[in-house]
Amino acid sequence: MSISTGKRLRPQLDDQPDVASATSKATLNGGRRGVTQRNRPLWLLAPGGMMMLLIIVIPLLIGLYIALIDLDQYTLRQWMATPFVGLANFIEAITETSLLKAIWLSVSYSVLSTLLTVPLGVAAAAATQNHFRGRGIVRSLFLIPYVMPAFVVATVWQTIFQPDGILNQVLNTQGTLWLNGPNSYWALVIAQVWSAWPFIYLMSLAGLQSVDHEVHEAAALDGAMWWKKLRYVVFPYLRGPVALACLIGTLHHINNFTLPFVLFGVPTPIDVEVLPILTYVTAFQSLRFGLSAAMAIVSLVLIMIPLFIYLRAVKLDTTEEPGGTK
């Protein structure tokens, strides 16, 4: 009796390690699966994070390091051993160069160009909103300045602004110098406005397309005339797209290097020596790479100011989670 009972119990005792092993494997696999599923969004963000690290963060850190060292044509070969000068390049850029004037020129011409493009773009969008014969052709023609490369735009306007060019012939101002002297500032503004207003037009047209047709019908039933309809019905829909277009356009104008570089050449007239041109001349003509990097850092800070103001204004940093902080 005892022998047979022991024979029946032995297989059960032999099976206990297998059951425990299977249980532990299942628990381990379940735990790994849970961890993997929980971290899956982070793994999906990893390629984008790596790209941002390689394209934005590392070059930015290198540029910041170069701005803190005395790097020029004499120390370029051993730039890792270049003396650390701290903020000396920033102080020199502000006190001994035309950086402040370049900032003023960049900001003033960018803001002025944006202000001039807004009424052109909004008016063109309002004119081409309703259907008419040939509307597609007109819309395509409006986009020509925007799709043309900046190099081509600058070359075309360089020809127009020549002393014996078509502009002086039309204005009957023979011999007026548009590419040198005080008029060069207005030449840059005119060329920038011509190439940039279609962007405001596109954003305004997108805002107009979002206006519900029933809103127009309700305004018409209430007896609203075209101006009141435009002011109280259409413009509120354009506020967001036009504000975003103004911000993007202004930042693009501040960073625009190709247009003044091709239009005026190097060295540029002192009235159009904007910040990108000054940074380029300092780096690749004066060969003061550290000083040029300091100017580039100042340019980055200058661009971040309106961007931060816009983000705070539209509150894009709010979270959608319940109880999220604004």
Contents of the next structure:
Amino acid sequence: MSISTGKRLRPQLDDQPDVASATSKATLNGGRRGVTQRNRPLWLLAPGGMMMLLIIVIPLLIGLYIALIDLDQYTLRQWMATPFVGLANFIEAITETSLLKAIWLSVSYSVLSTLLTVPLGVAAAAATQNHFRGRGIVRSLFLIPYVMPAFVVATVWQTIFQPDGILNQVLNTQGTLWLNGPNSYWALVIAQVWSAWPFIYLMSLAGLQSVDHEVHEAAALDGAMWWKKLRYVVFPYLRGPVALACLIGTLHHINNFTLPFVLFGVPTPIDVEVLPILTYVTAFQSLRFGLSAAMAIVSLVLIMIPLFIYLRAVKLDTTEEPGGTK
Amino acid sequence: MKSVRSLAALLAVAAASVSLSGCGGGTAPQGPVSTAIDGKGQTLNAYLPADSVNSEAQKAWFAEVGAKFKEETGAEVHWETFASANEELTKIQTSVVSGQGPDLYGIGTSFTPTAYSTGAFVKLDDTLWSTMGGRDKFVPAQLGISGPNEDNQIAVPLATDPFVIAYNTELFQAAGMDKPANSWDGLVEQAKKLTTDTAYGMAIPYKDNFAPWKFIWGMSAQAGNPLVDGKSVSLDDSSTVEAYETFFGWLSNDKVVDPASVGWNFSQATAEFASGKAAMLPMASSRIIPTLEKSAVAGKVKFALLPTTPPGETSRPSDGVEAASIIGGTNLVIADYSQQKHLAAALIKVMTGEEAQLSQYTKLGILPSTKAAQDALPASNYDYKPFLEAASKSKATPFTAAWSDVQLAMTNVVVQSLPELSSGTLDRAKIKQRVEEAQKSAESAVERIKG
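Given the form predicted on its own above, I would also like to look at the protein as it appears in the form predicted in complex with its partner chain.
Then the entire complex follows, led off by the chain already shown.
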């Protein structure tokens, strides 16, 4: 027996008239254009554009400028007259600091944390998809780690990870150091996974709720059992939301400052000297603002790579959707 | 293209306004000032560290000082507090860059050299000193970190916070001793006698971000090594390596410290001492007294000076310094961009006046920084004399703009050594290797000093 794919099990969408296509054809034939393509009131975007300019573009440009000058505690007062050093800060950041190691640590721990949160989040979403008594309470409880402030999460895990803390008591590993040495990396991953899996759960839940009832019925009529239903019906629907959740989650982990800062303090053990911590120490302990800005720019570029790939993929995807603008 | 031009124009306007306001701050008039300052209709902005434990009492103190200030000058004070050094530094940065912000800052003593290096704070001249009530009213040692020398000072001590040893008198008596020794070796021998099945000799916060470097600095200074002298850095001196060995050895060799302390900050070490499970708590300040008064050791605690004889010695070498404590506490500095510098000096006069200093002690438990207020301290459940003695014998950490990096490098040696300390594999070679890394880091910071 062959099971229909998710795409084939969407007759109601396939049966919809292709509105965009029709509109496009009407336009090409010189007919009436849609309101979005005629006399566009683009000025309505001005407030949003101004906000973006003030909140994103100008600080970004200032950050870029700071990365190109020798701004530190000695030149802070005359920062407009600070010597321009070109790419020297970037070169120093890459060749003379632990930036590359910090990038590796940030990316590896972030990807690892995301990979570990996916099965947890999807399983939790699947487990709470069908109605059962107390489902609302369970769903609320699942969100607790996500809604707790990062500072509180870090403080709680710091207590758990103490040498005489509860984790060592449970594991019978008295005295083991979790907040220093190689174990600190795993401590960071554990705390991050604990606080981040509900995000995957939320996105998975949203994906599951978008599966039409008819699709489940069709799969049942085809005789699909739970695993095949999950594999060939539900998972294809989850692919988009979970991929987006993975991307956002990973970027959030890379940028997460509070968790490692509160968990380990400064100076941080070398095994968890992640990018935000290194940038912070350079700016606020060594007071080398130019060098720190260069590190921040590097981290921005780092974050933009997967974001760009994803946005490209989404753009390609939406053009195939009915109503998508080509 | 048009949008690019608009953006460029906007940036130019923003930059011009920033630089103009900066100029405004830099050219503030500084003419001679009469003793009586008329500040009627003016408001002064003061930015001070928050007392998170006694926030209501701190507000009451602010109100009291503000009322007195208004009575004397006619001006109001707008008080603002910060919870962390990070918050304060961000404020200083934005204010310095924009030329607008608080007129008066309260900063940590060890941050003063860094603040000095920014050039963003007023160098105190005779007129300002006079407005503040004179230099002589302060305990001389407390001015040791106000500037590189007496002619170039930017800071005035608001509060004294020296470090001493807290010790459990009951455990000391049980072991047949009366008070802590004045040498580090003697202290370890005492700690060994005090270590029993129910208590350790000392509570040490190995994972604290601030305490460990103070031990290392103190032992090194007592051995004659200032760590930084001008452009010369001597972190890799054998005296400093020995200081680290001693510090780590309390746990690994002497076994006078709870092994769990590799994960403790100072609060956790204080909790251990307060529960009666440790006989001594070195590097304690008077701020722990409220905690001790509510603890199992209430009434059984006394304080003594930290040892001033370096490890491995029976007496201090001739070039050694009697460093009983770093100069701890809060310094007041006036922003260079302030248009009300003399009014700020008048507020400092009120804040460091005997009445306000005693009120600060009564309300917040903070020791005064002036001679008159120290002499007039009221009776207390605790004997404050060791704190006052430690304050008078406090020594300044090197007055270098690179101190922040040096301090970080010194603490980093401890942080990166904790796994080996915990597993019992930390040896002199590894300590030396990390100290050499710290030396390079400190040298690099010192080389970057400008001006």
